[in-house]
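Taking the form predicted alone, here's one chain by itself in structure tokens.
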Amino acid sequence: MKIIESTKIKEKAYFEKLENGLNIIIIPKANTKKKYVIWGTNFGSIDNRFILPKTNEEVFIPDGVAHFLEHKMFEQKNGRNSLDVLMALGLDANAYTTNDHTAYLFECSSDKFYEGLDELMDYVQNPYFTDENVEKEKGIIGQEIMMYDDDPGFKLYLNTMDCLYHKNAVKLDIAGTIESIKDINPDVLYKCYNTFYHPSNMTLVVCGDFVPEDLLEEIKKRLLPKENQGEIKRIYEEEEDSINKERKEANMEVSTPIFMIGIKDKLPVTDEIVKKHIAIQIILNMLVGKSSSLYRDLYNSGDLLAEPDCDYEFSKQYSHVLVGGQSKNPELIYEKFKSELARVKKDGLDEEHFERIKRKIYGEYVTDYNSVSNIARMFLADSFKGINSFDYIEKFDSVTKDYAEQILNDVFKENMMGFSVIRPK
């Protein structure tokens, strides 16, 4: 197995690619009394077009596909559920969907890893879909569909992304909507597993202590043996520099306004994208953290009611900066917000708060190593991305007060900029 080590944290990750193409992934952590496993596929919500491997056909799927296949997973042929089986075992299991991957995993801090390590990697390659339990399970997402529509803080989302993209899939709702899951069949989902679930699409990372050349064998022993497919060619609309609008606002049931700045960036680039990422984290917590003047002022003045939660969002297709937070008077904030850009951006960045802005956040980053699902689920999704997790930590050092102000220059515009708004019915 391939061992890549990170000095400054004193953490190993053993890699290997197996034959029929699966990437595994095993980081070890002696003396922890967690285990957790997370198995996923490179297959998101964008990922609605695509041509077949084999057959070169193309194919073009309702919203919301993988999303569904990630809820039918669960259900096996001999009638039990999957989830109530792990359940049952004592370990705490789920499954998620994202804009770029979906994920299987569960925790475990008993012996019964093994077992469960069996159930999880039975159901996720043997799937089972009919005509019957396919539209049993349209009623279900539709319900959570239309809960998630009611939810003010997932709209306040899905608005701001409609604001920054005209045609990019990150837009839409992982779930789809009531209308488009009405044309998931037992077909489309066989034809997406089949393509998507396929080892060479996917990657297994499993965090706690281990010997990582057993584990090995115990997960190949698991596996079912697969025909090697060709490259997965993805089609994606071709999206826009500009954005889409600059505000959107809507009135739900909301006690005070909740607002989010969306700020679209350019596609990354895999070899900068986590000096770029470091960064811009950096400079969030600079503009209006909570040691930020701009926080401060906002506070204490009664029209920000508390830090507001910034992100830098982004995979192979899409990259964003948001800030999203709760004030009476959301336009001021905004206003205030592009003050205070264009002053830094004039003034550059304040040496002695940057420094401290950084290794406020080095220790973040050392503090997600104390807990094996962090670990593994980090590792998963920068997978997908093409980063080894551990770049975060060796590349911190390169990320320099002139190179921040670089990227404050080049992500940061105005006119890229989309403020959405929920205000009170």
Contents of the next structure:
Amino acid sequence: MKIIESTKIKEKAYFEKLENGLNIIIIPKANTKKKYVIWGTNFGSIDNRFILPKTNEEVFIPDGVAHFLEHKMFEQKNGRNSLDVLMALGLDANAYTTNDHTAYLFECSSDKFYEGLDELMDYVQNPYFTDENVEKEKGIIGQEIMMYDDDPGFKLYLNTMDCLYHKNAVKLDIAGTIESIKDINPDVLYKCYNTFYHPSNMTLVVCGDFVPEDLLEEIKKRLLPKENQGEIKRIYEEEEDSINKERKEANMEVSTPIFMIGIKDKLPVTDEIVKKHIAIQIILNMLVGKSSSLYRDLYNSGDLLAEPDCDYEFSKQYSHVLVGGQSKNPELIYEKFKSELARVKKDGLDEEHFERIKRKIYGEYVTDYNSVSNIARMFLADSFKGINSFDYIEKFDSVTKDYAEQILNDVFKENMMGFSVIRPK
Amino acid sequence: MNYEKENLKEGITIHKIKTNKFKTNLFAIFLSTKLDRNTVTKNALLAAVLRRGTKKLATQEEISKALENMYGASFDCGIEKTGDNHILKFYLESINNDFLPAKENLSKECLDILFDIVFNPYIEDGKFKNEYVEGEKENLKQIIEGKIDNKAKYAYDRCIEEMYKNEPYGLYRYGYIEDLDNIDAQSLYNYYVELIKNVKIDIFVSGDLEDEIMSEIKENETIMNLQPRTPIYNINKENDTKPLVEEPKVISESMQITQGKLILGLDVLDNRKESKYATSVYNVILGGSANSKMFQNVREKASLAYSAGSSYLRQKDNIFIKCGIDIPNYEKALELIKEQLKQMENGDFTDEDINNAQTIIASSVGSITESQDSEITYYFSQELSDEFISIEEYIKNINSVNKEQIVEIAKKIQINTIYFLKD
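Can you now output the form predicted in complex with the partner chain? The one shown was the form predicted alone.
Entire complex below, previous chain first.
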């Protein structure tokens, strides 16, 4: 196993790639009772067109398959539901689907970890889809889609994506639509399962008080033999280097308008992305963070109640900056954000402010290592982006004010901005 | 035992939790007072005004800058109902000195700032700054109006409000808009001065902390200046016996939504302390896990709901059943829920169900020490109920619950209120 140590935060990570292609990452953490395992496949809602490695057949799948598959994985041939089995062991089990991956996990605070691992590795390797159980699931997922339809924050996000992207599937609901899931059947599910749930497309991360070598053996013992599979070719719609539209508004049951500013960025370059991500976090804090003059003014005028939520989201297929919040005057926020951006681009970043925010972000990165669940999820999500999570700490010092100013000019472009608002009815 | 507490003065207690599981230290101050219609809005407003400035750092911007320089120490405050008490909570989290790139004593700086925010606020002309109070009144108004934004939470809050009409627990923790007009910088400051003199104060420190931390707190000038007090708050002991209801209160309200939210407020007609363990197990079998009757029979088998579960409000002897359903399925869902309650009464559950429930509770209680905030909350709730049960003892009590005791609880469950949020 390859061992990488971060001396700054005093943690180690063990990396292993098995012959069948499965990536395993183990982060041992002494003094903690909790153990966390997460097994993910690099298959998310945006992977809706691909070529089957075995037959070279091109497959188009309905929107929402990755998420549907996640729901159905728990059902076993013997009639049991693996989620129930894990819960009965006192394990906190769950699964989720994102734009670029699907993950199955549990957290354990007792001595039942290996019993849980038996079940987890068993159900992820043994799908059971029938016409009947697939039909039944459509009702449950239909309810879930409807529940999200009522969620203003969710709608706000999707509308922002619709502003930024012309065709990229990141603009679609991860769960699909009530219409699109009607076309899902066992055949589609098996095709996707057999392609994307191959070890070579998966990563398993464990964090907790373990001897890594022993744990590795335990994982290997539970893996079923599988034929090697070639690379999966994924086909994505060509995305134009412009936004789809600048604005999108909707009316829903909210008390105060909510808004989101999105800035579309170029596709990420793996070698540069961590450094860029750090720089963008610093810039966002400097623009609208708690100690920024913009936030102070908007708070004092009653136009912002709380610090906006800022994020830089990216996978191999998209990347964008997001600034979202709640305000009775969203137009004003958008205008002030743009003028502040123009001012900072002209004047450059303030040295003292830059260093202060760097300290703040360093503290946040250290805090990320507080919980086993956070560590494991972070390593998994980063691994699908080709990133080793420790790099955020290791590359931290290399982010200079000059570099951040360069990123500010490269990424924060007014012609790449979209603005979505949800207003009260 | 990694927990110790010390009564500093009457009404003021320091709690120290020593743990090496985290990269951070967490410091907290809780002010506990009785839930009361006359003070509920003032308390909520006060928590917000205090974070605006201190004697040394007069503006929020200055506080933020100081915290950013302390490697992003994060301050948070909130207001909560715990039983019939209203609690003002102030937290400060910062990375442990061991993980700083250079040697500094961050924990002392943290305590100073936290104490200043709560006990040495920014004052102008013998009152809070007008601008701060007026600004926070506007913000609080938006927060109160915002309670409709999260539909599931709103339905739950409304059910509690109806169940505890004209009782302290029915109050909304952020207070009421109509109170705001009558509060100004002077009256709020006067209220604050009285509150600080009389309120119950609990100071928590958690982390891999040096032993000196206790003396650092005791010798802190602000803390030394606090006077002993006989705090007025409700000890969360046994509740009064709940009255029998003949017919549950049924309430339905409309909003523009696509998914209905159905909440059932249940009374547990048993106020004995020792019954709480059996009630916990009862709740998990009924609706507290993926194996529960609610999840299995209402969500899975009947495909009637996306979400279906229940939660146990220990301090008030209530269980709340919460479902997200298709609106036309209301009658069907309600029928099915009542059937689950009946099954519980008939003892229609297995030893395996009991074991599973016990395992789930033990595992969740056992992991309290894995989060600094949960550990603080656990010891604080003990402090408020004036008892001490270690986590191990708690788990032992859960594991000794038997079927008879659960059925006994099931027979003492009554539906108090049915609340439905529809389109």
